[in-house]
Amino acid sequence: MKLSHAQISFKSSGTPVADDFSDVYFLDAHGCAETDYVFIEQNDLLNRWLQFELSDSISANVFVIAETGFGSGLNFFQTLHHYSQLLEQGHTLPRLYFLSTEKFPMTMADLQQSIAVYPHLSKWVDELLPQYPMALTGCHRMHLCNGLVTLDLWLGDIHDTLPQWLNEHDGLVDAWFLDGFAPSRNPDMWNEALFTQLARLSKPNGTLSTFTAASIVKRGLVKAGYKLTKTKGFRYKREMILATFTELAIRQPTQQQHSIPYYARPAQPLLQHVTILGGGIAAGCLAYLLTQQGIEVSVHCKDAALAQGASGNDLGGFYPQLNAQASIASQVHAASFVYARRFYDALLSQGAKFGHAWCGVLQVGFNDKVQQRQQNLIDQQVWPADLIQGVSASQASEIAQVELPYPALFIEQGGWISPPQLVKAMFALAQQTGLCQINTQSTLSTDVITNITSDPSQAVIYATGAESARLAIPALPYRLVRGQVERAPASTQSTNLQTVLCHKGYFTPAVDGIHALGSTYVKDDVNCEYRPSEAQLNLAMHQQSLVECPWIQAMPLPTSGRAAIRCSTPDHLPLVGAVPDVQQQLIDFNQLYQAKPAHTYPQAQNVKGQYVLTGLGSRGLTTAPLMAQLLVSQLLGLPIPVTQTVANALNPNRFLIRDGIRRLSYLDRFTAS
């Protein structure tokens, strides 16, 4: 997961050079003559983007770059210069998403030193740094240009990335930029893997272009379904290559190979309106995002105020959950975070206003079986140390302001967020686009609910959090949870805290004199009482485990608080999808377990025009943006910003496909409770 920045020296003339590929990343002076010539005359995306006519698809609005090697971003800033001149002359464009790999990133400051040789492009590296991300694997998503252009930078090595890209429909790309160190420099790269990737991703009559001429890349191209045009290389080469993706037929088998049908992600590309069901912090991302898209979104929520269920006490611990292995669970939260963490700032931005500090977190290690984990944690050192990092008991202490006399794992970027008034700052940004309506004492009638779905045009989401389980949702495996959170005045030693502790529970700092610690976790209990009992438990969890420390023993019971419950999934993975028609999948599937290829089963049928985000546990703070944003792209046919992989484990059919492939019983699952 955390991967090795790249070497960086520089010439005299300000270019970058890699030490490890003993290869510039672009031509002295001549680098944005070079992607001009070679990347964006050759694929003429000045005229493709000029003849774009405005369609009732948002997949049909979008234009796709995918390139080979991020590199300095040089050619992704010179595409952004062109396109925002064309903006600017009032022409109507696409919406520009642009996919780039790289196994190698630059730091922040080799990557501003490496652009800062073309001064005009300077804004859009003001714009990018940051958001810029950390060296960890999987794909981080950049907004830039007003969120008229995305940026989808997949970390990692590319035969691990581009086969976990989704191409669910007639491809995904529909200009390459094949770029990257020469052939005979990196010649891991350039192989028949990659130009079979290249023709599984492009759209028909997809183009791409590359400044090489290599013989093994001509062969490669050729192979993999390409019609290749003989063209003049940039200054001084003489011949690069340009080509034009033609024949479906070639890719079939590796589409198959990539395509898991019982997993498949319906798109809704001529969605107009979306009525969201929930008021929460999953409702409140999607009405967000789906407002930024130019869908039209009607909220319906049963309580009289939004933000009155799990996402309604006063202050949330912001971080990931992780673990010293990349399971799935932890590349989810590590994704999640952030993502998360770029989301906020943006709104904030924006002009959303909510309670928050980034003032950290420091997970303690308050006994010794904890803190042998959070070293072998350390030791994998499976994270980068931007996202976790060891401390000392004595940084410990000087971190948190107080006491703190253990070791600690330490996430700078978190803190607290205060949730009810984060989601009606993102209700607040979606309404300031005239397509948000929000019903508060609302409900629908499942008759309603299917008549609106019978229009192709709309779509429910129900983003319900704990009442999901008593909703007409086909059968899911969810997971109630009771969780007490105290308002504790703060004392004089602990209103010194200034960051997050977290141990068996959580311990905020003091906001208006006020700390929140808990909580409390009660399964099965849908009881929403204040319970001094609770109380109790909650104070005693904390001073037990930081028997050590003065200052939280005398913290007196607090007196006031406020219970909800939470909704989560037997493996603690969120719900995102669509709802799967659960009898009919039954039917399909109930021989998953003779292992036949994935891509011999139907597709799996699902309820029409319904989906679902929910499932987020006491980690909403964390998982809902990204979560969010994985649905808005998949309803809309857009590039998802997740992982094959990981997209599948999150699909709500999964627990039905797994117990097919083990031969269970999935409604033994709900008729034994």
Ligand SMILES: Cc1cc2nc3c(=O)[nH]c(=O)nc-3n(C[C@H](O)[C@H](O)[C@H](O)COP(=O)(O)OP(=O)(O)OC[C@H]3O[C@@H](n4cnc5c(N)ncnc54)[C@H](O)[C@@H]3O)c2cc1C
Given for the second form:
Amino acid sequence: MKLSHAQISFKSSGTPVADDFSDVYFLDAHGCAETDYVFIEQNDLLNRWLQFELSDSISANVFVIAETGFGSGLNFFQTLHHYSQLLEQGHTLPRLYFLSTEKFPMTMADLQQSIAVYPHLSKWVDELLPQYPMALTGCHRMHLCNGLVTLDLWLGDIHDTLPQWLNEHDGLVDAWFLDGFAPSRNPDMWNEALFTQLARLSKPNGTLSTFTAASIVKRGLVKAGYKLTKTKGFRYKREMILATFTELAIRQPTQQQHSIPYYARPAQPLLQHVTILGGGIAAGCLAYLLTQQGIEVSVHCKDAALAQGASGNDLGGFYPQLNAQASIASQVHAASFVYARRFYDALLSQGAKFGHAWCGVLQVGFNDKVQQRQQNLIDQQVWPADLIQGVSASQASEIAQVELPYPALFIEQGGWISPPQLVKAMFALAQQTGLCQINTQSTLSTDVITNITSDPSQAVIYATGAESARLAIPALPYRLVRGQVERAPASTQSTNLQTVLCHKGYFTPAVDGIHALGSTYVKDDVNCEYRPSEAQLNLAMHQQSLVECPWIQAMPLPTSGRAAIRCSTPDHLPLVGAVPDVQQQLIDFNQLYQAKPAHTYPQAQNVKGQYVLTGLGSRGLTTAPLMAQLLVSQLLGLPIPVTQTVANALNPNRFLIRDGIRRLSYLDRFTAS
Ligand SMILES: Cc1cc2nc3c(=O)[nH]c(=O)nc-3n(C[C@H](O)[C@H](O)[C@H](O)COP(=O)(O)OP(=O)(O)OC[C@H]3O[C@@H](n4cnc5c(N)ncnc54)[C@H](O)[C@@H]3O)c2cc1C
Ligand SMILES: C[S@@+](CC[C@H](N)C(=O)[O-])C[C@H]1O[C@@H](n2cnc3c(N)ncnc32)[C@H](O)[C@@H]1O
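Same protein, different condition: the form predicted alone was shown, now please give the form predicted in complex with the named molecule.
Okay, now the whole complex, with that chain kicking things off.
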């Protein structure tokens, strides 16, 4: 959902002031010194990094800092400055995860101006700015310092964001930077709910420091289980708070229960090697992200070449599907889209070559009903304009550069991508690490998979698209839908099209004289032959929707194209996570309808070492990168880049759980179809 930006004034010294709180973001001329003293020195960060015992476990080699109030990012940039200096001195350090929260994000311009007074930080500001998120609630994951540093910026009220952080391993945070304006000026933030969350998320012996010495903060921290150490405050301040989380026993049962046990997301702390079955966009994202983390990957793709399944279409539209309300599905799409755009830009900056254009996507309001729906989305103001905005018919024609007499929704950061080129580029980057081996015309039997996964340092991921339904993955409710896209030769008029159009179908700008015109939607048909009858349907769908566009009425019937199978699910969300042990979970969760407190149920049992990433449906270009990032983070026991609610909504066992709650018979889903 959309957030408001911070209202900032600048003092003559250049220090930013938040108008709504009448408080400064950092002290005049002493901002970095205060960060050093209050947060970096008191948490003893440099020594803790230098003395960090690096192990064979990739997931254990991570240091997590969490901050309340990202503001100008000064604390983050200054932390990065020290971290990179140690790296330059030749030290081997743990990877850094910096999780921050912000309810009123600064605009990019205000952030830039705020930090400009500290030129030694400009390098990091320059690295962050191209990734800096729009004012959209949720987690925005960014990577800096050659991938050694991950910034998770959680936008939204801290009382909404912190309870959504997944903490499955008895502690997430090594050191808290408790910032935020003075408690007297921001009492809504500094309350018991905040202290409870700090304790819920702290690692045993995790530390916390804050500039304030307000008694409400001291009392709250002690009550939540922290041991305080009296410390001199910065400069003229008499006192500040330094605290250590030691009182594990004080955690309430609800605090100890870090997540809902039947949606548990198991990690493999000893993981060294992952076998991926697949060769499409899901497999490509996984191979790239896993090798970036130093994990060895073996890919088995059943086809003679990569990207022969759904990811083999020449061109695909890149955009999210958003409703007027921020439903879970819309949240998944919005978060996936902004992450994917950042992910693709990062691939490009690493030299990846794949056909694409960030030419925007117009969702055309081609009839009254659609126009009303679109107007409702605009009126609800749920989404930031940089994500989606309403445009008039004349603006739409101006953007499209063809006659388009319909109002529309414009997704400026969208566009089109060549999926097979993208897939190959991701695998090429994975191979460049020396950690990725690709086997085409290859698959693995169930016995081999079971054998591989008996070793806790190994895991197998099914990224098998529509074929997942035929494999030995225990019953998951797939929906298979055939689709055909046409290769439509451009006419003198259509060749001017400069943006992707979508309505019932989609139509891309011409690339090498050919538009992608798609696509049909034929349920439960898994035949991939090209059908001239569907070409007629495709063209007719466009001509009937865009009835007032003479240029599309003049398009000749395409004679070539490609058909493939989408793998979807009943709720249209991907399947991301451990393969459930269905028989066991049906036994363990057959009383869910009794609605006892969640923590009274056992942890979900899964098939050892086996995971799945599929169900990307019609929007794999949008969802695959974040879904892969989620699965890789889960496997390695790293901070999760989505809310608990979203993670639960993507868990492959969710249909079984929902059926249990409604007292329905899960397996009937399969015998019925
Ligand atoms: C007609 C059509 C149009 C589409 N248009 C768009 C669009 O405009 N925008 C968009 O974002 N998305 C679009 N999609 C959806 C998108 O293409 C998919 O969501 C995405 O490609 C799915 O990727 P995947 O990796 O999950 O599956 P796939 O690309 O199908 O890959 C599955 C892979 O698994 C391999 N495999 C299968 N079984 C085995 C096995 N037993 N062992 C080893 N390997 C195996 C296959 O060889 C294949 O490489 C469209 C889909 C279709 C069909
Ligand atoms: C003193 S500033 C933080 C300075 C920041 N750490 C820096 O390095 O620039 C406090 C921040 O907390 C944010 N904030 C205040 N109340 C909040 C809340 N309830 N939830 C999330 N962020 C909040 C403010 O918008 C502001 O950016």
